[in-house]
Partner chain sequence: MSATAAPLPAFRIERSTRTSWIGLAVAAVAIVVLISLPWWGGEDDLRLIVEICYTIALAQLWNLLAGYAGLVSVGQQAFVGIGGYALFGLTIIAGVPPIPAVALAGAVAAILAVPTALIVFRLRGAYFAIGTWVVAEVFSEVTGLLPDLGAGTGMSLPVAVSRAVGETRFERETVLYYMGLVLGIGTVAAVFAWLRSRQGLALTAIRDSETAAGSIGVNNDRTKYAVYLLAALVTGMLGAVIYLEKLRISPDAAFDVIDWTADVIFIVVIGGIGSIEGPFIGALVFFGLRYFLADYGAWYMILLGAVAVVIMLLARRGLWGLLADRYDIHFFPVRRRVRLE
Amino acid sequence: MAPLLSVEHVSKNFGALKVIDDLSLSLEAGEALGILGPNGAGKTTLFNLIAGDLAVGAGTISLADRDITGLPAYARCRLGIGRTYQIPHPFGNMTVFENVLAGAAFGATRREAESYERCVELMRLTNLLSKANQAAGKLTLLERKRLELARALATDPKILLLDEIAGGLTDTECQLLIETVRAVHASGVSIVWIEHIVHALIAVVGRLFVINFGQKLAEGDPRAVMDSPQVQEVYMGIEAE
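Now that the sequence is in front of us, could you give the structure of that chain alone in the form predicted alone?
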């Protein structure tokens, strides 16, 4: 059986700068994969290529054995690729419920009335149900991150791309968000998660994929990868002996 997501020999240049360099990775259905790497390694660019926000320079991207390399972002969303962004940008004057409903109506292409029950379910999953009628612009950072999750989930993704969703949170808030991400994964959504907070990744993912200068550096069991001298040198500045 083909992987749920397959990125094969993908490259991306911005002028003379090669940001992604002949990179390949795969994600199995039901898996949670962590992406790690130093700043500037190409992690968010990789997400932009998978989601269709950027066109690849070379290589192919497939979803469940279907080549989606040439499809626009909205088409990939409707096929099952959802994502969050590093900085949440909710519709501030709309309520939390209306924000989630927008994801369902435009991402999953459901009729509005058919989406109400699903939106309530997602707000409950992300611990936002008590904020349903509150303006999104008045939410705390943790609540905005939860809303970013709920709105992405409203598009009915098979794969959820999480881009540094724990960034900027306190240790307590981070732990609460980890529990929510675990619940999302347990609901059947496959996850690819970029994060600098390593303990958050290791608490959820079953495999780590480390990139540096747009190339694969290491891959495997999260703790084994973090024990790699090469990864420690590149990511944490610990010189390999």
The other form holds:
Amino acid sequence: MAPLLSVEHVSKNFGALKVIDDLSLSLEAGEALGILGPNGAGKTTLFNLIAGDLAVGAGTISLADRDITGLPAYARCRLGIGRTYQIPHPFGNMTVFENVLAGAAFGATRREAESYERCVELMRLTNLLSKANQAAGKLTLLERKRLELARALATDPKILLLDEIAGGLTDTECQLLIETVRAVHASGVSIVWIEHIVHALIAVVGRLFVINFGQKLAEGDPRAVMDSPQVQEVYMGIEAE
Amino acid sequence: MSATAAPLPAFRIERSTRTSWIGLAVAAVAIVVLISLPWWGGEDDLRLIVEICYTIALAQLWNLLAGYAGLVSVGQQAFVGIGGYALFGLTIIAGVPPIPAVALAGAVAAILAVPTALIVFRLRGAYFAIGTWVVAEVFSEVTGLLPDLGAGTGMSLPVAVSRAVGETRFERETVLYYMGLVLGIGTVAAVFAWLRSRQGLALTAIRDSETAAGSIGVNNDRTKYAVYLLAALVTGMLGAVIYLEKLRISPDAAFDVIDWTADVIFIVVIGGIGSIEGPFIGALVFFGLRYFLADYGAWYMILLGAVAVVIMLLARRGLWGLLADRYDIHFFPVRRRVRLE
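Please give the corresponding structure for the form predicted in complex with its partner chain, as opposed to the form predicted alone shown earlier.
All chains and molecules follow, beginning with the one already shown.
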């Protein structure tokens, strides 16, 4: 059976710059995959290609057996790809609740009234319940990141793409976030997580994929990957706990 | 973040607020007053109210396009003109009675909006704005080439068609008044119903972030397309009623960018873009300024421009934006609030 997500020989150029260069990656159902790489390695671009915010230059992207390379972002979301943005994109003049509700109403294509409970549950999970009626544009950066997570989960994703949601958290907050992501994973959602905070990543994912200059640098068991010489070289100065 | 499995707190979803009940009461009183106007108001009052009605309707539609769907059209005069000309064509050439002709004129505008959308939807931002204007000019030029519709100099509506609206002058004015009123109130009600619905959630999401709307499953293109077609349909009907009242049509007047689009943009921007209340406030300011300053000619236009510049600099979301930010009031309850019990 085909993997849940397969990215095959995908390339993307911005002008003369090769951001993603013949990259292949796959994700099995139920897996949690961590993506690591220096700034500018092409991690967020990879997410934009998978989620459909950008069109690939070459290659194919498939969800289970279905080729989704040509589908627009909204259709990929409805098929089960949920994502958070590294720089949060809240619906600023809508309330927190309405943000989450919009995800449930369109991504999961439920009837509106049937999604209320799920939205309240997700706001509680992300600790936003007390802010439910506040305009999302007035949230702090950390709250916006939690809203990204709640809104993406509201679309009932099969695969959740998390783009640096742990940055800027205190140790305690980070620990709580790890527990939340684990709970989401345990509920059956497959996860691809881009994160610079390596210990958070390793606490959740079963496999690491390291990108450098738009190409695969290393892949495999998290600790083995972190200990490998080429990763050590790229990550000189970044400590793997 | 807590990942507990405790039961959810009890909650309910509220759709109305205290100010929205006040809004509803005011609207109900206003509608009753307006319905009774022909019995106690003069002909000038009727004409003014009709003008305010169609101006607010045009403003609501432009606000839906630009304020929500991100479609900054400078070419809505295309559909006023098409509606007006469709009315003349349908009544004079096809012999359709004037009132059904108004509805058909809207349909004609919506049908012509389909190929128009195919062209302008390929453009984004400022190019879209210019594209819509160019398309409106093309419609104007083409209309000027139709000899049966008065070509470039325009034509008058035959007395027989006017008679079909009403036998006496009073009867005609009253019928036209109610048509304007129905279209005005109907447009506001339709915009309100749309924004309050599930589709309104999509439209509001697009207003705030197109990228994020796509990522949570909102079909942005289809939503925008639907807004564009609805705006064309209703603008076409409004154009038909406007020219049924004016009795004379010409390409220059019917496709005039100042009357049918620039004034409308002024109203929406001044009042507050991206809300239903904004166009009402803007229309109040616009008609107020005109009432007090219309005799000053060029100074009136200069002052209008100055007001627009000052408000755009000091209140980027318009006068309503200032009020709504400070007092959290909503006369049209389109939002959803969670009340934990």
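What you are looking at is a predicted structure, and each value in this text was computed from that prediction instead of being measured. Here the rigid core means the biggest group of C-alpha atoms that line up within 1.5 Å when the two forms are laid on top of each other. Residue numbers count along the first chain shown, from 1.
Q: If you line up the core, does Arg78 shift 2 angstroms or more at its C-alpha between the two forms?
A: Arg78 C-alpha, core-superposed: shift of less than 2 Å.
Q: So with the core overlaid, does the Cα of Lys158 end up 2 Å or more away between the two forms?
A: After core superposition, the C-alpha of Lys158 moves less than 2 Å between the two forms.
Q: In whole degrees, what is the turn of the smaller rigid part against the larger between the two forms?
A: Expressed in whole degrees, the smaller part rotates by 16 degrees between the two forms.
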